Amino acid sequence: MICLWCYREIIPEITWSNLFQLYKPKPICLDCENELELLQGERCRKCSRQTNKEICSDCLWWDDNGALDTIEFNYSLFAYNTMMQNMIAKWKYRGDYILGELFKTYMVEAFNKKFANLKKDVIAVPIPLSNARMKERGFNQANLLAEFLPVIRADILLRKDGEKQSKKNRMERILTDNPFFIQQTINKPVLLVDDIYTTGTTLRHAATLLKENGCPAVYAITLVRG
């Protein structure tokens, strides 16, 4: 197997644990594996920012603002260091769709970490890209990433066209109007799906509009926390 970031040959290792069962290596050698982040330690329970308090000032903020706090909470896996710029850029935005088969099995660890208990009734629900951003890059990162989760997925959403979040300030994307619509009623839970967890505006406008529309309870599970 060759490494999808750097293109040398994984050469796995064999240990007693993996010698009598079927093993597949991670299409990432360690070398790169070891640049990543994931996030480990103290971290906020609301949206996995990392810091010893409880509940980050970013999420208090939200509970004082509350018509928009929809989320029971999110759970992101890797820090936004330079590695994971570098894979994000390549990945989704200079169309290399390969590169996102690198998030398989940490998606699936961490949907069995955080969500195993909701596994019989969660739906997983991807954010959604406006039909420009969807012909400029060729796929939607976020649906790939809900693809790897072991429930089932559903296209509720929709998404307006509109100016791109990465060129808004944090306050700009806070106040933007919600981009969203919805094609159905939902009555169960749902499990969103995105690649970035930023200020968290995103997420909570999908999730408004979700709870607007008969569904019981929102979590989110994001690839990176920035």
Given for the second form:
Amino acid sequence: MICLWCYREIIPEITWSNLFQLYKPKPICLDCENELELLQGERCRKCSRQTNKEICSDCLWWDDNGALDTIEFNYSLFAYNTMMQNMIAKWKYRGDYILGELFKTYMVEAFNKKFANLKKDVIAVPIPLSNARMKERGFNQANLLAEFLPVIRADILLRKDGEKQSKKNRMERILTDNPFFIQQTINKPVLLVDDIYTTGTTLRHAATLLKENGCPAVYAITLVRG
Amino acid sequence: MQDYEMPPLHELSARFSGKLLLRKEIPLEETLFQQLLSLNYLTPKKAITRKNFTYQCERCGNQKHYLFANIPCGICKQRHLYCRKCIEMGRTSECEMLYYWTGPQFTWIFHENPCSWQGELTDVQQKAAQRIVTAIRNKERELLVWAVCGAGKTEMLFPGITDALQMGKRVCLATPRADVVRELQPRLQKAFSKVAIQALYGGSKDKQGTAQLIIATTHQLLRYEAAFDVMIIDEIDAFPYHADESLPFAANRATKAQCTTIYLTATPRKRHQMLINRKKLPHVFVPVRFHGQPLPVPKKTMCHSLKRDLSKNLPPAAFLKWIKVRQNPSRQLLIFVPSITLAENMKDHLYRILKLQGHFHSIEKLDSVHAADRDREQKVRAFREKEIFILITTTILERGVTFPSVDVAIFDAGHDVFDEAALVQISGRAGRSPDDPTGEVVFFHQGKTEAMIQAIDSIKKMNKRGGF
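Rather than the form predicted alone that you just supplied, could I have the structure of the form predicted in complex with the partner chain?
Let's see the whole complex now, leading with the same chain.
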């Protein structure tokens, strides 16, 4: 096996737990894996941000502006440290599709930990790309993350062409118009899937639209809490 | 033919001849682009080819399976390969084409008097420079210039480049390191003030690469095909050129059929030495530095507790002894260490110890630098301007940089990162100025290695060939 990130060979250590069992080697070496920072400890119940309050100030702000507070809660896996920034840049912007495989086990674990009770009827909905962006990148990173989850996936959201979120500042992001549209109604709870949670605007826009179209509850899972 | 207004043909051919580009790298309107295709002015070829069980990326030459991956493409709606090796330059995938210019060739300017350099070459340099000129005139395929550290390689190239420009040839000076490109550009622009020169490296502002004289990192050559009449590759033994197969591949492809390739090095690798010995590779040897003094021969100093000291981030005891008895205490000091962490951690300890010793009055500033350091360029400049007195560095400063008057120490010279070439290069940092043509080089080690012995041997051998 060769590490997907640093291209060095991974030599698995033989321990009692893998000596008699077939086991699946990880696609990333230990050194690289250790540089990723899993979010731990006390976190905001709503947006997964590391904080000692139960609900962070950002989420309280969203609460005050009730109309937009449409997601039950968001769960994120990783902190947006330098390593993760480099990985996201190569994966999403350079277009190194296979790097998404690195996050497969983490996504499945996180789903089982946080959303297992929803397993029966929840539908995973990836945040879509606009057609123009799809033509540029050739793949949707959120789609790949949604594929890892052990639930039904449905691409029911669509997106208008517009400026990149990552090129705007905080206030501009929050004040953008809803870029999504939908062509059907839905009567099951939805788990939105995206790669980065920064201000939460994107997810809230998508959730608002889903709720308007009959969705009873919207949850979110994001790879990184920016 | 439509009545579409085409930009003048010579403008297009200047922009695209010699280039090998993806569609997204060609900023032309679709109609014009299609028109050029139907005229056969642009020719497509597959970006990734399959042959039996092997794949090849046509841009970087990569054939390793683990550097390819499958992508379910949202553009062509099929699952196909893409190359992971050259992905930093924009993804090449199986559904894409690379385009190269097959329209009328651009004629480059015949410069009458391109060289504005006023300096003079020494006799030895002159001889080597003459050999380069002959090679270019006779369209010889290859020539290796083996010149000791500090022989003045760049200046030796000037007559050759001048000659090529006079004959309307296109010239590329490629080097593996971006630092060196940045250092070379102002020097060359000064020497050829009337010629348009472009410098290409990851993050350079001017990315067009359409000038007659181009200075580039070897990575940038991935975007060229059959472009240059004269290709000069500096430091062929340096990382990553000798380790990464796609760089020689790209450099070779960027040359025209009748191109002269000139390699420059101070420490040729085994393979090149073997080719020289078998007379398969013509070469010219420049054994003397431009100021005519021999290379400083390194001293080996055994330190019994070196590994223990270094693990505590302390300098070896023998170093503290040596620093008191340096021949010329006013020289700056360059300390090489094997790892980034050591460079960072030793800084404070060394400062404290040297201050405590008190033998070292002139200690103004001590700093460390390594590849991951953001202020790297600035620190190197500060050291050159003598604002920093002692600089702890990793191997990033082993080559391509000139400091006028330094002593050099290597901690743990037996470490794997210090191979023969690295040690010779590091020793070559000392005594580079005509005002202070000597300098001390000390290897602090715990058990000498083959690399150390061979490095010292080869320095002595070069001095001998230089007549010392």
